[in-house]
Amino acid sequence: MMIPNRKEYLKALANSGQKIMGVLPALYPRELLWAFDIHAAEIWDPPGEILHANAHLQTTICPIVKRSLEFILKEPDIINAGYLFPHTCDSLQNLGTQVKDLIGVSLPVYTFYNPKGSFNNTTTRYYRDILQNFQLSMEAVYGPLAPDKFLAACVLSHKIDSHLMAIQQARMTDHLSLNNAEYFKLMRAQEYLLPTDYLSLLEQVDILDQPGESPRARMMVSGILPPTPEILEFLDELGVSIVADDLLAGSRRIPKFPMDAPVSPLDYLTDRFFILPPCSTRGGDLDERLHHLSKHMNASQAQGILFDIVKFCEPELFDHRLLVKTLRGKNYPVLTLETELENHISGQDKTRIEAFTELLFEMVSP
């Protein structure tokens, strides 16, 4: 299964014409902008150093706003359609108001507002209208939406989304021969490939009909974004499996349950966002986001679970403190790791991966 360099496939969408939009993290109509023919090319954690953007930002802000700033101050010519800011956290609403109104750049600035907290008629009545709203925005520039073409990115949408799921279940009963670090790209290609491409390489996927031999101990993850690949491939070193994940690049991103092929793109999409599992991120029920986790680690048989945090995340932090202590008092081993997205891992963390893979391994012990 080959899956293409991020930077050298956008590079070569960019170069044949191919309109290309910088969005940031996290929820937002994809379907929409694939049926405007515009490509969606998320930026969450862009690699280099951070030269400029400390100039125009806090210290205490976390590294994706800064990342993401400082590729978009590069002007990068792989963007050409625009930037999206979905309302994600405040930090990244208000990055979005600097490089729309501060910062400036040449390219047009969009914003998605998210609902928050509970949900219920009002939140969903809500959803739709910015649903609207967002496309009336898209048609002032690109003219009419065809309804056939956003009928055709929804049911796009939905064989993904068909696919994922039966992907993530295989992974969690054994019926997936990838390593961590295989998954987690596999997971993450759908952040720069056109939906097409992100299907068909997903369709490659061998589902096997029997499990496989069970990982010697089996962890769950949750956080923003996957650990870094020089953990994850640290974590195959030690015979450590993630078989489960809570993940805002990753399953967060996932419907709970099958949905019915979508008919009406809005109803599909409005349905869409308010079965997806809890998160810090939507402000949802705290209670609600322990039972998930619990769900998953107990279908999994997950024997603990790691929280990757990136440095300064307020919404994961929020929830962080009270979701450790229930597990904890569940009997789940436990461990978090805080991160400013590094390429590399410091001696401290190794040695409190492996005393922790060490506990996992305790547990399954003859």
Second form
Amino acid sequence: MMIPNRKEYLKALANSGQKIMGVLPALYPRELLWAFDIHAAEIWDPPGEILHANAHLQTTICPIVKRSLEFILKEPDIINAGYLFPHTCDSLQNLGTQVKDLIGVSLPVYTFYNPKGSFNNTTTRYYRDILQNFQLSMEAVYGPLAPDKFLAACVLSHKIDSHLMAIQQARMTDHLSLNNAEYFKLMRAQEYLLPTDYLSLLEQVDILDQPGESPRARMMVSGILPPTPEILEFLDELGVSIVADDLLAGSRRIPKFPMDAPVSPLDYLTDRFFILPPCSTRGGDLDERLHHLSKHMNASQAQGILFDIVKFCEPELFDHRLLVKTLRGKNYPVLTLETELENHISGQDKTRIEAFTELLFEMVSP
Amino acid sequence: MSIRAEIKYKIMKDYGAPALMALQDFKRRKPRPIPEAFGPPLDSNKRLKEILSRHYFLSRYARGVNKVAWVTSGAPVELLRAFDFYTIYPENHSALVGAKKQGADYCSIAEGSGFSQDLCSYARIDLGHMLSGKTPAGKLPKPDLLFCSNNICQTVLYWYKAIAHELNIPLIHFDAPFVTTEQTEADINYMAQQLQDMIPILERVSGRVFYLDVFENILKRSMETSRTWGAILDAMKAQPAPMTIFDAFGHLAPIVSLRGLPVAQDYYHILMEEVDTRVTQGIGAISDERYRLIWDNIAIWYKVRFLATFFAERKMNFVTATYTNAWAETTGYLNVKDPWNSMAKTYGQIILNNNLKHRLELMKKMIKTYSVDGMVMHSTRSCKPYSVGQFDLRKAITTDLDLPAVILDADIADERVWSEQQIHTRLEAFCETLEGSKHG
Ligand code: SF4
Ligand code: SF4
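Next block, the form predicted together with the partner chain, ref. the form predicted on its own:
Shown next: the complete complex, the earlier chain at its head.
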């Protein structure tokens, strides 16, 4: 399975005249963008040194926000249709208005509010209104939305979700012959591939009829982004498989259960939003999140959990204490790493990962 | 409601609280000497202390008489008042802990129990209080209900969720969509509907019935109180200004935590009268006001006295602040005839829930109308919504208005973040520039 390189792929797309919008984390109606022939290229952790962003942001701001701003400040050619800031956390909320109203970029800046807290009918109605308003703001620039295109975009999204759900399920039950690094590379390819390309990629994924070889140990991972490729490779070396995830850039963006094929796009997108797994950034109920985590630990037979927390990420840090406390109470080994998205593993983290995996191995061996 | 609790509460209200006030009065008979750089202190300070002490004191006896709610500073508390909740403001309490330089102690308790040091210190102090029961206010009642709104930050939602889980009590959250350009009709409808959806829950928790006329009266009182607070702040346009913003940080407490109650309304009339008299008589808060400053962001509670003295000694007075203005800025939207929509507009558009273009324009306006010569920005480690964007705000203001400005890196209530040397160097450099710019 060949996954194109992010930078080269986007460059080629931009050169071909494709409209590309830079989208910040995490939840947004990608289907609406697709319906306007706009490709959503997500900006989570662009590589490179942070130089110019430091003049705009305090040292205590998370590296995702900093890296995103560094990327935006470079005004890269691959982004040609503007930037979209979904409402995810206080830092991204302010970054959106900072870029739009104070720093100023040559491309338009859009925002998208995601309701917070516990949801009810009032929230559902409002979310539908937000979608409609977003549609209107796109129409103001790109002309009327073609209903058939919108429906087709939702159908595509539905297919992608179905494949992702099947792949996740296969991962949990060892029916997938991908190691950690390959698996998360595949998951993250949706951040930049055209949906049709991504779907073709997913269609190529080989789901085994029979379970493959069991890993030496199984773990779940929770946080915003998957562990860095260096950590994933290290876990591969150790023989530990990440069999389930609770990641914002991962399963928290895939519906909890299969949905019927879309008929009315707005209804479909509204329903989809409300059946996403519980997430710190939406201010969801803690019990629900705990329940969700426990369920996936059980279903995947994970022996332990790794919390990979982005430094200064308030949404995750608040929930973290209770999640750790409760999971430890259930005798699950827990490891917490703090990441600044470095492209190496510190000696200390390496030692901690090794010690943690030893613990998991001991749990496996009789 | 238990009769025993009610009798106890009444006794404490009629006898206990006055006795406490008398004791405090006695203790204060030898007031601390006022440095020469300051003008005469406000007489209202005494009344303010009484009100706040009484509020915290009586809160100990409130349970069993009223249901207790812990509320965030930007939440539409008027609705809770209609059900007679006794309200406690954890942010206010955390500021009190910070002002007593005990913030680090409380934060350490929360950190020891697993909360990260990178979280807002108001939250950590409150969680430290919740986990240990410690408080400089003697004792605080446990809440029956939590009421928060993300119109100040999303942090409060995470923080209150943690308390709700720990104490197993209900949490009502008022979701206030961030205003990126202007509020949409959908935003207003959403917020207005949420408020109405809360009524049955509040009836259930409080055991009381909702009466629209009672609520409207509370709203009217709240409007009037906020307006008076706004007028008090306006009075600081006078030269010399009758108060410093450091005074206003203290006098802010009733508008934050007693909004909608007669005691707050009455208090601001007293303060207004005193401030007016000082303006008429030309009495300034500092003895020789030569420079006028604006403060941005929440106070550095453990350094208020230090900063007040530092600036007063240099004949510099803070005459306005984005922070104190927050409880007056959007009051104009309140309308008793259209309570739900008008509350949505009032609470949805407060400074921290509004875009930075709005903040920049507001600050420029304040700088002009208050005849400001320089700006001090507190970049606080705790607060992302207040701090992210400050570097560019400073740039825009210094460029457009040619105004000297300095950014102080510190924290609202965790004194461990304070770096004496760095702050001193920055402040001295700022004062030099300011003096040079006015004379140059
Ligand atoms: S890592 Fe956390 S703080 Fe940073 S952008 Fe994501 S949600 Fe916001
Ligand atoms: S200081 Fe900032 S982050 Fe903390 S509670 Fe207040 S508004 Fe929220």
